[in-house]
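Only one chain is shown below, in structure tokens, and it's the form predicted on its own.
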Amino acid sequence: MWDPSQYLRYADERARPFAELLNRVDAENPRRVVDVGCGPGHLTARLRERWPDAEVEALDSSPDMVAAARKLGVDARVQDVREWLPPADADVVVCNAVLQWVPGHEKLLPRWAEAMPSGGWLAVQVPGHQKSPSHQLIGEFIGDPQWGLGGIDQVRDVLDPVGYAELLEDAGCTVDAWETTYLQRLTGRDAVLEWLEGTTLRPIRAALNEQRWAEFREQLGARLRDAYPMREDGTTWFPFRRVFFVARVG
């Protein structure tokens, strides 16, 4: 289960890639704007501010996230992105930090582009930190049989900007693709662990009982403190790579 309150602990930091992504979308008067994987809906509100005359809708696979979004007045529904296609009037589709959870998401993107109207905008951002120390450590823990986490959902590898650009150029789009590494300034003894609890560690937390989760958390936290040492002022630098692409259809 997703925990909206935990996710929103770093709302400002998580919003930065969304803002950068949106800045590259040059749609003027879209009829419909769709937020695919809206989470708690706090960023969907920015779509309504940007395009006040558009129909703005949202979807997410988590009922808890959809419930949180609806409390903010977002027109959100529970939907698996793997079974979704853009409606014919979806002039803007935004998918922020979602597809890293979806196996084979590369096959979805050309289908989405094909379903969208000519001139539509498909804007996507995915974390690209699967080879970072934090995620290498999580992979080691998941692979350790003592935790019984075989088959647990993990953040998947993503393509680099060139890979996504070529994929969508082949689908007939004009593509702008890039990457950014944000240097997050986190605070606290287990700052990186707490950051990861809002996203990457969520499936692990759901799979373990309270005692086992406490043991897992303690052991992983110690390894993360070694990998990301806290500075004398109590802060920790956490490099966080993101991959972006904006495709203009047709």
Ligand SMILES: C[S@@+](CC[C@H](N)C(=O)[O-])C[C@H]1O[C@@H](n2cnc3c(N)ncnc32)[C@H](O)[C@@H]1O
The other form holds:
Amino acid sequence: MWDPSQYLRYADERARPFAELLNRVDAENPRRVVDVGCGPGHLTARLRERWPDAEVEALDSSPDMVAAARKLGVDARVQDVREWLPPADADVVVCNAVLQWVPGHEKLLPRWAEAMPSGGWLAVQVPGHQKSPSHQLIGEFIGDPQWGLGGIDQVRDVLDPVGYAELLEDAGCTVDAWETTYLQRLTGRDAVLEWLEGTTLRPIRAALNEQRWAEFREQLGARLRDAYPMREDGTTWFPFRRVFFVARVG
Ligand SMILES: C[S@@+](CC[C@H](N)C(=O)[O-])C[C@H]1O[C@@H](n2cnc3c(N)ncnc32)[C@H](O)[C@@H]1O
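The block above covers the form predicted on its own; next, return the form predicted together with the ligand.
First the chain shown before, then all remaining chains and molecules of the complex.
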């Protein structure tokens, strides 16, 4: 289950990549703008601010997230991205921090580009930190049979910017792709653990009972504190790599 309030704890840090992604979308008067995997909808609201004359709609597979988005007045519905195709007037499609949860998403992207109108903009951002110490540690814990997490739904590998650029250029788009590592300044003894609880650790928490989750949390927290030492002022640096691409449909 996605928890809108836990996710929104770091709303500012999560909003910055969204803004930087949107900066590279040059659509002037889009008819329809779709936020795919909208989460709690606070960023969808920014799409409405930027394109007030467009039909702005949103979808997400989590009913809790969709309910939170609707409370903000977002036209959101429950739908899985794997069963969605852009409507023919979708001049802008935004998908921010979603496709890392969707195995095989590389197959979806050319299909989306094909369904979009000529001149449309497909803007995507995915976290690309599978090789970071935090995700290596989580992988190590998942692989440890004592936790019984063999079948867990975990964040998958994403492509590098070149991989997405080639995929979408082959589908007839003109692509602008890049990556950024943000150095996030987090606060508190278990800062990195708490950040991860809002996203990556969610399926693990759901798979364990209260007691096992408390043990998992304690043990992972100790390893994360070693990997990301807290500074004297109580803050912790957490480098976070993200991959971006904006495809202009040909
Ligand atoms: C990290 S949040 C990002 C939310 C929002 N786009 C943002 O940038 O704040 C990931 C979202 O992807 C949604 N999601 C994950 N898998 C999905 C799928 N297969 N179809 C639709 N939404 C999905 C989750 O429910 C969650 O709201």
